[in-house]
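Given next, in structure tokens, is a single chain: the form predicted alone.
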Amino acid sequence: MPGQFVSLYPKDGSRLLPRPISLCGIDRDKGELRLVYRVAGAGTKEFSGLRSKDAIDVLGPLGNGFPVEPGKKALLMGGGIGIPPMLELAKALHKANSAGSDKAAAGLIQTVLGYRDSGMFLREEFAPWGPVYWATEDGSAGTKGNVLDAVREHKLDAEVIYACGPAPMLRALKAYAAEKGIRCWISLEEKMACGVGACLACVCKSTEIDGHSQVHNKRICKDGPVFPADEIEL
């Protein structure tokens, strides 16, 4: 489901840990997943060299995804490499909202994307599902600043917020949602080891006591990566 991820294992035995990569697209008819990622190290560089029919070990799908709440005006907020999982969510929300008619979904999905510069990957692919706005840190395209700057510039409102991106962005969105009284779901980005919640390498502070560790934390890979914003501390 939108918001989940898979763990990809490098073939090089010197790199033991898998790389978690979010789902950008889900095609159930073809049995295919689409993964969009940034080459950031040796593991992802290896993946970028794969060709059609090459084999790779994959564990997943893992984690909890975004709950699809049809009929509510939604803001989808993606920043940097947090943008890819929002694309499949946009498609899922549109399908749930349409209920046989595209008119029923009109205006319910708004997407705001944050980039460093004018290299705005995937931006055009969001257009079929609703209006798209964007911000760039250097001001080269769209609103100069971040996703919240774009929200304020275009006077956007919503009943529910879905977001994925770097921690400073999510922290600001959590505060914004609390101020406006909007339900907010956020997907955390974190380095992981096992990916199934056993090693406790990827944890975040939570307002509740975790039933597994008996402390105030949540396992991002197992309990998340998607959480209600008011249940975790950033």
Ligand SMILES: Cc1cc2nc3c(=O)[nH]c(=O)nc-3n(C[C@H](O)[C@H](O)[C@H](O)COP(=O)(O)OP(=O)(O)OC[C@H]3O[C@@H](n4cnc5c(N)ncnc54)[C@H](O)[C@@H]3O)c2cc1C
Given for the second form:
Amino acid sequence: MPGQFVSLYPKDGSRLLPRPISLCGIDRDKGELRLVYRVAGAGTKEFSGLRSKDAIDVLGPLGNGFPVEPGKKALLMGGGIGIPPMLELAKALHKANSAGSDKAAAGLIQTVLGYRDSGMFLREEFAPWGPVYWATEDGSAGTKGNVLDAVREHKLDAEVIYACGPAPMLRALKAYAAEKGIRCWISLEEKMACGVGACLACVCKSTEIDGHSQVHNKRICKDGPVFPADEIEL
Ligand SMILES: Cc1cc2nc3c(=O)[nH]c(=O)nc-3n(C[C@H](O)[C@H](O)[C@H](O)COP(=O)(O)OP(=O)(O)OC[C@H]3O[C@@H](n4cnc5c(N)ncnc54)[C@H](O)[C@@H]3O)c2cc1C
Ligand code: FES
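Having displayed the form predicted alone, please output the structure of the form predicted in complex with the ligand.
After this comes the whole thing, all chains and molecules, with the earlier chain placed first.
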């Protein structure tokens, strides 16, 4: 499912914990997953040295993924390393919307991407699924600012928002969606340890009480990473 992730295990035994990376592409016919990641530290640096046919331990797919709601005008918002999962979501939504005809899907998927600067990875790959808008923090391309600045500049509207990105971006989107009365799904990219719901390293505060532990907590790896924005305290 778009929005799910896999946990990748570094070979170096000094780095025991797996690194979660979202599914950027799913090819069921070929049995392939595509992962797009930024080299952030030692684990991802090790992965970046892998070559074709090298083997790596992978656990997954994990997490719940985005609910694909066809027939609704959608805004897909990705910020930084939150951009890769939105690409598979765009494809899945297009497939569900079109149900055999591209005409039915026209105009339903709008994507807004937020980058630090003009190194705009994956941007062109969103174009087949609908209009794409972008913002850069340094103003070197597109709207200067963040994804919401781009939404306002282009006067975009939607019936549903799907988003993945840093916490300040998601916090702003949650407020925006509440103000406009738009249904909003957010994917949280919190630091994780076990990745399968056992260690509680990834809990976030929720508005609902968890039936098991009776506290206002959700495990991002197991209950998420995708949540309705109004269920999560950011
Ligand atoms: C569900 C999920 C999906 C993710 N999908 C992607 C993806 O598709 N592409 C991608 O590039 N990254 C993704 N990430 C972030 C990725 O997991 C981290 O960048 C990676 O684990 C860092 O490992 P490392 O050993 O290279 O760096 P570390 O040495 O562990 O950390 C290096 C730096 O990255 C920061 N960092 C570590 N974990 C995270 C995190 N979860 N989010 C943000 N910063 C972090 C650390 O604070 C530190 O500053 C995802 C994270 C989660 C939880
Ligand atoms: S990472 Fe262990 S419970 Fe989520």
